[in-house]
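Next up: just one chain, as C-alpha cells, the form predicted on its own.
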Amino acid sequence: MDIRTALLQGRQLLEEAGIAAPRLTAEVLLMHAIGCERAWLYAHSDDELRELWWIHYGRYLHERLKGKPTQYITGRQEFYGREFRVTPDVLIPRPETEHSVEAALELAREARSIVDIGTGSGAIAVTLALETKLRIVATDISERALRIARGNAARLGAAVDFVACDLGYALRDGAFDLVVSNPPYVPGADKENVQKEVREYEPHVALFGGLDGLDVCRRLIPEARRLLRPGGVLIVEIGALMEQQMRQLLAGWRDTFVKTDLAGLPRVVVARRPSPPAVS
C-alpha cells in the first residue's frame, strides 16, 4: 500500500465514525507514525507504506475512533505559536486560551511578577515567561501535571518556577502583579453534555468546577486578591455562560471588564484588586 492510499483509507474510516476534520486527522496520524512533516508525506506520497508505519498507523486510527483526542495521541499542541508535550494528565490547550495570554500581555508593562493558577501543560506560564521576560510562577495540584510543564518550559527555554499546592496557598501575601487562571469551569451538572471523547480522556479536576461550574472560582477570587499587591490584576478563563455570576464574586473589585473570544462570547474576566481600606 502507498502513502496516497493509506491516506485516503484513513480519511474514509474516519469520515465514517463521524470524526471531525477526517483528511486533516488522517495527515497528522499518519505524519505522527512515520515521523515526518506535511510536506514530506506529500512529496512521497507514492511511496511504498514500510510495515512499521503501517502498524503504527494502523494502532493510532485505533485510538481515534475510540474517541482518544488526536492530542494524546501524538503528544503535541500548538499554543501560541509553539509546541507543547500533553498527555492525559492536562488539558489540551485550547485557542481560546489564548485571549488570557493577550490580556495579561497587555498588562505586563506595568508588572515585575505573573503567577499561574493551575497551569496544567505550563501553556499560560511558558508563553508569559518567552513573551515578558518577567519573574513568573506557575501552581498546581496535580505533580503529574507539573512534571509536564517542567519538561515543555524546559524544552522551550522559559524560565518558569513550579510550586505543587492548591491554588495559590504555598505562596506569601502581596507577592504578584498579575494573577492568571484558567480554572476547572465546566457545570458537573452539564457533565453528560460535555463532548464525549473531553469527558472520557481530559483529566476531570481540571475541568469540573462543582455542579454550577463556580466552585474553584470562589476560592479564586479571594487567594488571588491576598497574592496580589495593591492595584494588582486578576485575569479568568470562564464558561460563556459565567459572566454574571462572575461580576459578582467580583464585587467590590475595580475596572472589571470581560474580553470575548472570536465567536463574540465572553471569555476572559480582567480585574483590580480593590484598595485596602484607608486607615483612620
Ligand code: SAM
The other form holds:
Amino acid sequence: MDIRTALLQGRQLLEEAGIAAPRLTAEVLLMHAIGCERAWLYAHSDDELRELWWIHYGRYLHERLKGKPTQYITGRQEFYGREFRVTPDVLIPRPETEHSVEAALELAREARSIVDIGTGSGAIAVTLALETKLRIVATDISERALRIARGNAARLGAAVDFVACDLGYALRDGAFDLVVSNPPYVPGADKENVQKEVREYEPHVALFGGLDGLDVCRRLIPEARRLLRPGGVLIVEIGALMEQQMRQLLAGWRDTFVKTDLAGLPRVVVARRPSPPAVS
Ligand code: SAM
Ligand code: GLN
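Next up, the form predicted together with the ligand, please; the one we just looked at was the form predicted on its own.
Starting with the chain above, the whole complex follows.
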C-alpha cells in the first residue's frame, strides 16, 4: 500500500467512527508512525508504506478509534508556539489557556516573581519563564505531573522551580507579584456530559473541582491572597458559567475584570489583592 492510500483509509476509518478532524488526525498519526514532517509525507505519497510504519500506524489508529486523544498517542501538544511533551499524567494544554498567559505577560512587566499553581505539563510556567526571562515558581499536587513539567522545562531551556505541594502551601507569605492558575474547575456534576476522550483519558485531579467545580477555587483565592504582596495580582482560568460565583468569591479584591476567549465566553478572571487596612 502506498502512503496516499494509507492516509485515505485512515481518514475513512476515523470519519466513520465520528472522530473530529479525520484527515488531519490520519496525517498526524501517520507522520508519527513514520517519524516524518508533513512536507515529507506529501513529497512521498507514492512510496510504499514499510511494514513497520504500517504496524505503528495501525496501532495508533486503533487507539484513536477507542477514544485516546491524539496528543497522548503522539506525546506532544503545541502551546504558545512551543512543543510540550504530554502523557496521561498531565492535562493536554488547551489553546484557551493562552489567554491566561497573555494576561500574565501584560502584567509581568512590573513583576519580579510569579507562581503558577497547578502547573500540569508546565505549559504556563515554562512559557512565562521563556517570554519574561523571570525565574518562575510552579507547584502541583501531582508528583507525576511535575516529572513531565520538569522535562518540558529542561527541554525548552526554561528556568522554573518546581515544588510539590497542595496549592502554594510550601511557599512564603507575600513572596509573589503574580499568581497564575488554571485550576481544575469542571463540575463533578457534569462528569457524564464531558467528552469521552477527556473523561476517560485525562487526569481527574486536573479536571474536576468538586460538585460545582469551585472547590479548588474556594481554597485558591485565600491562598493567593496569602502568597501575593499587597497590590499583587491573581490570574485564574474559569469555566464558562463561573463568572458570577468567582466575582462573589473575590469580594474585597480590587480591579476585578473578566477576559473572554475567542468563543466570547468568560475565561480568565484577573483581580488585585487589596492592601491590608492601615493600622492606626
Ligand atoms: N497548568 C496546566 C495547564 O494549564 O495546562 C494544567 C492545568 S490542570 C487544569 C490543573 C492542575 O492542577 C493539574 O496538573 C492538577 O494536578 C493540579 N492540581 C489539582 N489540585 C491541586 C492542588 N490542590 N494543589 C496543587 N495542584 C493541584
Ligand atoms: N478546559 C478543560 C476542559 O474543557 C478543563 C480544564 C480545567 O478544569 N481547568 O475540559
